[in-house]
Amino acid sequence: MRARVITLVLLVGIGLSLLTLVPRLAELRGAGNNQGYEPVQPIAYSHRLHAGELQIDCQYCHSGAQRSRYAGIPATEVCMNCHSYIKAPRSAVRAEELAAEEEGRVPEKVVSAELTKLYDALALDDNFLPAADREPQPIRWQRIHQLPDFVYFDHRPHVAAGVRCQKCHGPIETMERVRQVESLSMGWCVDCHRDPFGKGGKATDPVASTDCVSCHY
């Protein structure tokens, strides 16, 4: 009777411990597997807006992507190439101009506490000039897609070819803070050198190399 009860309470253990433990085993990753990574950034700037609302192509701040390896984090100059002129975000901009057309005013300038961020890295002053008693300050962003240093992986090719920035950075222009989307690891890149018309290759594209070198040399 006695064995009994203990092997009793062993299973019940045992099972219990099962139900605690598979779904963090379902959680387990590779080394180096970011996938969902999403950090807070210095300025919350939002693609959803930028990609998705204005139709920003992305090539128009990640230039890099055509002619280097990286695509590279645009310069404060880039932003202020719109933001000169934009001061605020669009939606604020027109709440500000319904209430000052419903009490006959004139519209205030409105400047969003994001924004504020960007001309404070920048040092500029309240009319959007550089201030005399500051110096410009790097934002520093931080880097959420990373691959191994015995991986090189060069953004010209996959360019060239006519693969979205989507498939490998995902839904980029829904979202409000980017994430990692895919695992990013060697079996995902192979499947999609296998078969890159699945992945958004052109129809015209040879299909891409399977060999080690391809990738690691």
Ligand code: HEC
The other form holds:
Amino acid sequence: MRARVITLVLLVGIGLSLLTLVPRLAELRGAGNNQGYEPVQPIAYSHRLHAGELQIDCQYCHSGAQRSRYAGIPATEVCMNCHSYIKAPRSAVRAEELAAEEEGRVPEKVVSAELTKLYDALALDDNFLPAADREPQPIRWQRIHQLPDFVYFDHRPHVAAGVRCQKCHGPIETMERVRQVESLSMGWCVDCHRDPFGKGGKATDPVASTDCVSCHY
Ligand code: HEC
Ligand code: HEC
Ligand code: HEC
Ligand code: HEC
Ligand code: HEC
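Next, give the form predicted together with the named molecule, keeping in mind that what was shown is the form predicted on its own.
Okay, now the whole complex, with that chain kicking things off.
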């Protein structure tokens, strides 16, 4: 009798804990499943301006995409190819020139507040020379797209097969701040692998591997 009461109590207990656990399990998502994630970055770097308006090629900054697994985030030095000269938006420089002309003075140097963060990271002083009392620090860009460790992904075969960046990352060249557009779920990868070029998936169409070991170690 006593054993049956204990069993009953245990079963009710397990039932109750499952009731509270199951909805939470449904919310659990793989680490890669960060659809919509759009973190604030340490510098308000804009893809809309650089990749959209200025039309800088994606691989000028993400050159890893065609020769390594990772596309890579550019080093601060890549920014300095331009920002050693461009220290503020042209509109701000022009506005200062006009104001100075009107007031009959020499225009002041205009340095944008956002770009000051870049120069601070490089430990440059007011004259853009290495400051003696500080060390350069890497910029701590927040990672956005990230698959779980048990998934193998490599940019190379995709770039080589002619899959455009935007197919997987959305219209990056329109984004002020990068957002993860796709789910990066297994279904998303496999759906494309079955019919990568949208040809309907007939037997003779090119396909990419759907073997488990292609994507899982
Ligand atoms: C002038 C340099 C530059 C160019 C050009 C550029 N990017 Fe970026 N990209 C960055 C920097 C810096 C970051 C990190 C900060 C951020 O997320 O905005 C980044 C981040 C990203 C990320 C998010 C990485 C993550 O953490 O998941 C993606 C995706 C990306 N870029 C794709 C592109 C694509 C596609 C293009 C072309 C349309 C492009 N980028 C052009 C500099 C650049
Ligand atoms: C087939 C889909 C796909 C294509 C095409 C693609 N990416 Fe990615 N990208 C991903 C995935 C998935 C991740 C996350 C990878 C991980 O966590 O290992 C990622 C991560 C990134 C990152 C951050 C991590 C890293 O690899 O450095 C950047 C930057 C990036 N991609 C840029 C680009 C650019 C630029 C292109 C075009 C040249 C491109 N991607 C093409 C799917 C893609
Ligand atoms: C090929 C040249 C080029 C490269 C490389 C480049 N930029 Fe720019 N960037 C520009 C130009 C040009 C402007 C100003 C556009 C204008 O006049 O409005 C600008 C503007 C900016 C601004 C806006 C400043 C403000 O106050 O509005 C920021 C922030 C910025 N860049 C950050 C970066 C970072 C960070 C990198 C490196 C990841 C980078 N840029 C790489 C050309 C470049
Ligand atoms: C938009 C379509 C598309 C998406 C989305 C996509 N892939 Fe691919 N994938 C391809 C194409 C095309 C190839 C190249 C096939 C070839 O060269 O035969 C490829 C090749 C690969 C390869 C090399 C496999 C081999 O046998 O050559 C791996 C690994 C891979 N993809 C992993 C992934 C993972 C993981 C994801 C999801 C995070 C993903 N892919 C999402 C289209 C895609
Ligand atoms: C084209 C790439 C690709 C192939 C092929 C693939 N997977 Fe996955 N798989 C993924 C990705 C990406 C995730 C991570 C999904 C997430 O984070 O939400 C994943 C996740 C998983 C998970 C974790 C549970 C889950 O759904 O998140 C299991 C288990 C799994 N895969 C098993 C398999 C098996 C078994 C096969 C072969 C029949 C296979 N996978 C083939 C890309 C792939």
